[in-house]
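In structure tokens, one chain follows: the form predicted alone.
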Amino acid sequence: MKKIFIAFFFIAISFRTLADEGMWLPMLLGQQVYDNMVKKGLKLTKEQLYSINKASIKDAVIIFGNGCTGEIVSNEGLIFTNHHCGYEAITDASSINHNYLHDGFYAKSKQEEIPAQGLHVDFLIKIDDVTKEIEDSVKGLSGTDRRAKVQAVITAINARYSDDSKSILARVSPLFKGNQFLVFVYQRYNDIRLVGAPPESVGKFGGDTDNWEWPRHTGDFSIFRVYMSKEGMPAKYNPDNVPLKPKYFLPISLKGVKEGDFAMIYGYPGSTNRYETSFGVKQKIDIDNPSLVNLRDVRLKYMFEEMKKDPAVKLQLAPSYASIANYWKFYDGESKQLVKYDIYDQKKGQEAVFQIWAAGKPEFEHIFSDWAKAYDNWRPYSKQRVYLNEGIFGSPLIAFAASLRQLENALVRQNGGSVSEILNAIGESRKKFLAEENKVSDERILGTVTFMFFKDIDKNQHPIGFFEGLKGSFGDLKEENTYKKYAAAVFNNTMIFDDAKWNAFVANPDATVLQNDPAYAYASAFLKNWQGKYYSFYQDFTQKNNELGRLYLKGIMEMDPKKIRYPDATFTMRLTYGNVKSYNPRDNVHYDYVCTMKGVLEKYKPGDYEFDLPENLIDLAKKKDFGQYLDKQRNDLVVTFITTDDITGGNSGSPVMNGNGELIGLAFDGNYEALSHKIAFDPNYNRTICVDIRYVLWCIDKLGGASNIINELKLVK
């Protein structure tokens, strides 16, 4: 009875999958989806999708920056993306007078686009399965022997395929846990510039109140344009440089969308990891997630009541401040929701059909025996990796100074590089973390963390003579007092934060002076104490963990080879389909799939860091001038709406398309009630919360002004 159960249950978990979703390799897309895809709406061949011969709408959706995604929306290189993935750009490019983080900004003219140093964006060439030469190099290899030789053959395709003289990289990406490779091919362009942008108000409306939830009412968007040479090819920034001639740029629909309507999303996912294991997940819930977020929470807290000061603060600390707001609200919410759908005994369900197929079989048998020596090896010191990565070196002080770990080698050991060389580059990295410091949030965040770090990681684990030596200086180790004094000493003493002090050491580079620095003495304690006590355990879990990883999925690939599976995300090109679908989060409790002009209005609080808006926006509201972008069904302008696609971080900024490949709106977030979707997709609840690109359209032409870039676009009414 106990084997019809567990039958019973793997049956349902594989029906599961049949909802929406799905990251699917568009140059692997089966006959089985993409009919599927056509039942649901859409309109296009295999080869409008995905072609290397042809343009095709994967010319269109590209790699924007090192984490997002963008597409090409005019036959002149113009990219719409969100307004949290060009946030840096939108803050370097702002300053005191011309802020326009604040303010917004629209280049009415290409003459007045603003050049964004270091940004870059990547268009997909071609991608070439690997596997066969990776597996036959590697044959009868297992363990470190097996890991390195893969590392090595891929270094080697990368370098093959890539050409630097004409700005083509290429990057090998293991799928399926290293049981396929797939190298992806790009072409990088490196003159990016700043077209627009609005206010923060509308691009971050809601703020962190917001964030991960729906309803919601965020005009997520930004816009840029990618230049190449008079001769058609990258190049860094020249004034000289035209615009791209891309192959191909998305149309837009003015249609608006209705529930039940196809929707599709291109773009690159960054990570996800479905076939996670029971003992992943018991280790998220029970000590990293919760550690990450009480981490997180007090550098958060601590910046955010400097920002809050002084708006030249708030530019300085912004983006950095952004990116550690982003994912505390996730994990937090990941947690919670694998607790409340039960994913841990949903994993052990997976498991035991798995070892029932597996028993007998050598290759398989013992992975869970196995696996359950490696965490319960691994675990006693993952917290403390934890509060290093977050709490010990989440102060930006503490983290450039650990990054002198290099130069204390060069001065101490013979052929530990050049002195002179290594100084030059720590110079320039100095320069940029002192322009980004803000020393009255970050010394609050180093005496909290290292309080933190006293409590909650076993003192069998603290490194030797540190804490005793701050008792001995500072006062009871029971006491917040005690490490506020201990962080104003280490603060008012670095010579990291001294020109006189920093230039006289530089001139005279002094091995001790160095290991006597305040900054750097208290880095390298928690440094040297990690690496040469505990680093090794996670060297070894991470190579049993990938291993045993790869394993578990080539026998659950051997014990139902007919199924349809698509691989996690790796940050490469994905595609996913669904529908515009409203949803109820709780009895009693409906959310509609669309939010209007309407409710920004009621959320709109004067002056609030989070819900305030700009005067303009609100009189063109209440006049409802939106122009040719009015929703008629609904008498008022559609901000954003929800979809059942599958997407997770990286897809920021994704094309979200009707079923004839026009553009309706730019994805931008997930909803609170599906954060488990890293692990384990939610059929029910999952929601892709969109921009619906008539906003977008609205805020650049009626807001704006900026009746140049429309003019750019194809509308299609």
The other form holds:
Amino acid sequence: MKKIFIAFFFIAISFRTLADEGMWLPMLLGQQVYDNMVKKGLKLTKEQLYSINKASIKDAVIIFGNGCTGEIVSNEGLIFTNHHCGYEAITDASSINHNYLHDGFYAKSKQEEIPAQGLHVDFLIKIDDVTKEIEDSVKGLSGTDRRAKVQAVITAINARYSDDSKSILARVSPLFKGNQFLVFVYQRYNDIRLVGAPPESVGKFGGDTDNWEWPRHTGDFSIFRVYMSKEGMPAKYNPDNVPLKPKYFLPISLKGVKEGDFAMIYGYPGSTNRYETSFGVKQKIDIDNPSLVNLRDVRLKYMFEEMKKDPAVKLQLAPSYASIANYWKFYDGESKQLVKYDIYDQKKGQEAVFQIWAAGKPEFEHIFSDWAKAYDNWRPYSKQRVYLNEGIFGSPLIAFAASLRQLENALVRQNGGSVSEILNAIGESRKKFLAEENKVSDERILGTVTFMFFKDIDKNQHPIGFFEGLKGSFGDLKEENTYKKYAAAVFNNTMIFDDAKWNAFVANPDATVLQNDPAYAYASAFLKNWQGKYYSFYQDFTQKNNELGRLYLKGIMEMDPKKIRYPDATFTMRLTYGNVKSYNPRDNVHYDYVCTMKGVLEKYKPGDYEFDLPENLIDLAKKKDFGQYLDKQRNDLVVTFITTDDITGGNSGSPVMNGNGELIGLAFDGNYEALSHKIAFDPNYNRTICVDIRYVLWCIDKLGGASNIINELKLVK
Ligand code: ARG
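Next up, can you give the form predicted in complex with ligand ARG of this protein, since the form predicted alone came first?
What follows is the entire complex, opening with the chain shown before.
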């Protein structure tokens, strides 16, 4: 068996760079990668892709909020991104009477645009390589000392490159698992306004059933605008601010796509782990992913029951529900695909090749035996960690209660000064918590996850005395009803929901009162148990895992120095390229590279939670009133298409461009067959799902009647 894997791995190595794998740093694009892009259909110069002196495409690509990408599409700072990226801003702007999430919204003039508080976008200014500075500072250091020094130098570099007065912020990103360090310097803008969004029935058409799936019929876009001060600087919201004059914005092509067309995507992929080990793959499949999925199942079920009943609760819980559901399905699918493609065995094969090379090299030969030990030491506690993060603190009440830990520390230590400061901050976060809290679902979550912790986590790891106490007051620990009664008691008696009790506590903060609060007592029992007894195992593990990861990659690069490599995603700007391409998801099944309006209508289910449609969409679609957005070849409106580009979460909202750098779509998802993509890219199955820009414009123009927005764009016909 082993030999076969080794032979297979060498073949795989030599073919790898030919596929469309790779999230390249646009500023360090090597000649070979650029030449390959040109061969595939790129018509632009390197300078047009990325330049620090002249305006280039990089200037039109922004970080949108905390985890998405957006692009500038007009000379007045207009932004396109995904509907699911604007989701929270759209819900925040909505109320039951003006339900923009449900009905959609288009500003017909700049005065109608809605400030999106808390939202910001970041423009990349420049990148410097600071590897040498960091490496020089850690010479002769190892282990904890090295780590601490690296952290200190990174902090200093970030401070040196940042300038609050110009809203410039810098972040050093360790690449190749800490074998290279680049500092990314951004300028942040805080006055962002909502300009438009389709109704949710278009923007999230297909809901969670269709999420991470192709074929797909979702109009996943939303529109914002970035404002600056009259002096041309980033500024917080002010009605006198003016639209940003961008260095560059993307023209939009109405020409559409055909099979084999070149397609490139810029954006901010969040994280990948393409050099993950066999140990890590096994850990995910056996423990981490199934635990997360089971716990999220419960949370989603209880939230959904309440959202279905009441549109106000739906608005309240929708953003948090969507993000929990998104990665619930992702991790479930990831495990399935890791198993299906035998990624564990592939990794074993790669590690065997490495081990042969490393034999006799003291720096590298111990890596895998050390790694095995690190996993052995951590594995027994790893499930508890998921149960805390996804279960116990998956209850919003308990997550909020846990945040009071700092207050308890301050009260116990009796240093009054910081108590009032902490209380002020908590007052704010309590307001936010209460506004987002649905007690009915949360109480059910609390009961059920406590029961699951009792059943699924090794008894030796339970917080001492906690379950015994519960038994004494509420009954048999094997009965679900015991946990229901307990959860009800927590919800009825905590001061967190009770303004009178809360205000009395704030007026006279006292450690004992806090410690006796049932929600705080619960959070603190689990938190202190973890911090006191298990956190050090986690810390040891992550430190060893990072250190070994860095060495492994260093070794891999020494083993095969000529191979052109891209660094794992780190939420830094990347460029990926490929082609528009159909695929066969399984034997005897073929998936075309586009979906059309015909399919939207086929999926339509009147009144359904996920597959309903706006009436005017149905009318116009039936009349085939597609105007200049019609795809002549299909005689239909193309709504989505797929490409072979290599993207991941964080790329959402990314511009998909043709060989001329014109916008042809927005990337918004990955396909189910390639959900193992964070760990292993599969050229046969990996596809990026994009909303066709012609569908986006049709929605704005024909459905939304917002010709003001269309007129702002630079259309290439
Ligand atoms: N899977 C998409 C992504 O991670 C998010 C899609 C949001 N839609 C949804 N039905 N939850 O980028």
